[in-house]
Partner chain sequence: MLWLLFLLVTASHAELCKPDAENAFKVRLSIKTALGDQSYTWDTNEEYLFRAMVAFSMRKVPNREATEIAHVLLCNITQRVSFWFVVTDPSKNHTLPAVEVQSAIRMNRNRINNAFLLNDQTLEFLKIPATLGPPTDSAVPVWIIIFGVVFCIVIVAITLLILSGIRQRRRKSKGLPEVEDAEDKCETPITVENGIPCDPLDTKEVHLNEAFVPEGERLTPL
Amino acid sequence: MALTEEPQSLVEDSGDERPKWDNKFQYLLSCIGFAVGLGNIWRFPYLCQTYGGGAFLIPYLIALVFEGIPLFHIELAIGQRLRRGSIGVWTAISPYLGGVVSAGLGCFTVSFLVSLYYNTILMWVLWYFLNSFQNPLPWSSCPPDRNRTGFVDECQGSGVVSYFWYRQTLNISADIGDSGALQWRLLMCLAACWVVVYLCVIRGIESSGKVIYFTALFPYLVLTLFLIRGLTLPGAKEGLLYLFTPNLEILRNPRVWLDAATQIFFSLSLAFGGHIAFASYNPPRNDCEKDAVIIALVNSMTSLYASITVFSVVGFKATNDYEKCLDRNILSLINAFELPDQSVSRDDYPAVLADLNATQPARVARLLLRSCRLEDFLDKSASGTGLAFIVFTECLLHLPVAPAWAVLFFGMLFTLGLSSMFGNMEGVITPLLDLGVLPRSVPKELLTGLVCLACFACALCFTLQSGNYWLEIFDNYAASLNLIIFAFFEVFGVVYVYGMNRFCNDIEWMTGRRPNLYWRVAWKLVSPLLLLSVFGAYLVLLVQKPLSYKAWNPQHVGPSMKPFPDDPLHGQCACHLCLRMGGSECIQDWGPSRPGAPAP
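Will you show this chain by itself, using the form predicted in complex with the partner chain?
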């Protein structure tokens, strides 16, 4: 009965045709491109390494099965069924959800904010990409100081690659309050990034659907090339062993489960409204259950694949660093004890050192030899921009034909980020189109142009010298809690307000099968509970330690932790959390009052 009857029309096909996907593959690629982003490359390997290697896969898979896939299925199903963007969908389910308790408006806002800062990361990637077309690479050596007797102090203290990142790219200030000047190089790159994004989303999925074939598949090609190259490097085996050796003890730490749940959540890009928008362009009768499972599995497989690649290269770097450490020690010994040049090999070193320590311990102690252990170098993990712009960039220096690998790597990062940007922009543009913000006569190109221009203007703050600090704040605090709340409302709204039976009927109409017990239990019980506990744990952790960010101190070597400037922030932060339910209006008062301060 439900198969033949048209379900109650919550859908008004308002006359003008909704854009459609050219084929199913394009739709799948767009969703995969949106889900697979920079986080798969630089967050998942870090988590794997920190949380006991192979053992991390257990909480990760559990979170995937009980939280990721059910939530994802809901998003695709409601988007496809109601054929609207996020705001429209919630208004259709219940006027309360759409308007007043604007979960939809919230999704829209979060998509907007995430677009801002995601494209800023792309701006940095583009800068590195443009600088990769030269040999030797600009981050391979320190610039000489004014007398040309040595290298610039800051560079010598921190290391070439860090210097290139913090000084020559960001030109970072020492404090978030000191915003400094606009960096014109970054400004140009930011403009270029937004122009590229505009070119791709200019006609919505008609244009982005063509580009996605390249931007979604190119990263896989590059990852494969890097994997082949990485596995043939010396030291790759050590890196991989270190990564995947399971340490089951660590599963007792509740932090692991929290991080696994949040990683799955953000990795699949849930609650952004992008997937809802993509699914709304599907024909109504489409197997969204199969799509959800396929896309989620592909996303997780990609994370694993990327982590194998990353760790083989990082293992190579660690081995390299370890050998250099040994060589430095050997040279000190040789120079101090006047032994013949090249007389002590790396294998002989421990024996020679023991010998000398026995006979002349005082002299050896004066040399201040560093202890070189491979595990110490393998432990130096990094995530986020640290991995991409510092650790991996340094690894690239050691590969033969480094500029080619650098171009490939940054090109891959750019296309990964770009395909995620399409989803973010869809999450912003589709609701605007559905709301009818601009009259129908205004061409779509103009709307997308205005949105891109607005985003570009807002993102200008990230090109200031303190831009990286603002970005860290965004990354850590802006989106995370919001998204969990919105996802919770999504599940709650669909299962309890819209009604589980009604929803199952709709799915049966669309896919031809009624959702089985696994889905029903997950939607009704497990996912909401998981989300609530993640939200609670997040709040507890947030409240426990003072909000802080890592600052770069040009006098002292390397970054240091700084607390947020002053109390007004704490007060406003708490207020902020309460008002967040109401949607976009309240997000003005974050941060020291200054014009152009970004709203999280």
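Swap state to the form predicted on its own from the form predicted in complex with the partner chain:
This part shows the chain on its own.
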């Protein structure tokens, strides 16, 4: 039987002063918008394609059931019960859990750092969005050289799409040690992004809750439009078959299971503190268990939906490139062997080439024909910024009315990132309000403005020519291991400090149902063990791989791996750079890219 009397709370009731959601749908959209982020679009499809297609779904679903949903339920339940932000919640449970190295302040700090990282990506997205209102698109052809007698050599060597990203957008330096100058166009875009974020979160959920109806739903509209268009393109079938054809042998690779666990973890935005803040504005008797399951399933289904959409378009691009490769080889054969025009079709090409190889192998060898295999072109996938700003951006060039599709695509990415920023900023601002950092007489709008201004100042280093390298540092270290540690503290704090029985009583009072055996086993045993396993695997990967980063090489016109400088003075220079640009912390060394992504 459900508890009818409210169990004793660790914090005083905040009364009617705490804001409330207008309705349940607004709350669900806010949580979905926070969870469903850029990683669903540019990380999950890449993992499926890399790790055996449909076979990757097996470890992914196992991680969802035994790691993602149980941890997510804890965050929603504890936030709703104690009605505080991350620092307030964990300090109420134990002062040690609210400390610097534990869950409370740790979640707050990570939310702050990830906000810098995430809004920098929005800065690039905004730049591409503004450039999409051109016909032809500016990344469709190389710019002329200074003499206007040809095209820029760097562009011709690297490809026009890569050139627009690395040179015309980032104007990237060749080395992380060369900080370069501020890029004013990016600086203006960064300022515009923080102004948009400020206007949306100026009054917390009272303002972001109005905007979320558009920012959370618009991406689904655009994904549907891309899916409909993608499925009608030649090559869509090949792209989807390549994506989801299962390769069960890949499951023997431990890295597959690690990446599945981390993808679930970061995709749901666990341990950021944003979901705790959102749940704290719920009515005390809200069914948080049902919310946790619904939001987690919607997040995972969105990842699958996005994968189908992305690879239907990527399949079209791969097929187009494959056919161009065949056409170039066919033209070479016709010219070299003086064959009649159009005498060799794409279907006949393998047989004709085999016959010529058998009769005149020396002449065929001198032609230096390219190897044309559709699978090779499908293999040219990427994740993160490589998918968004290079691979998919090139796909857009092949679509009719390319500028319109580019506007939709980058508009979708911007709204996805903006929805996630609402959760990140709540993870920063709500704890500050709960702690009473400023007197209550100071309006909330001023505190929000000061936080956004501080974030803008700290993110200025990302607008330098070396900014992309520093962003990789944040990508690798601002969250990753820290979030796993904080999540472990969350589970440990609730189960072993707050008490499993007491927590179950709270949930029974809030939802009318006592947690069943699945929840209790997951919280007490399975989830902590999974977190410790992922943490250990991360450490092993960091030890095994050399410290390196991907740098743009203008001489070889392309990205190449470089070792991180061993000079200890380099770390000091990095600190001076961070301090000069407004950063309060500095990371003196960094390592290989982590398996997952901190972005939701």
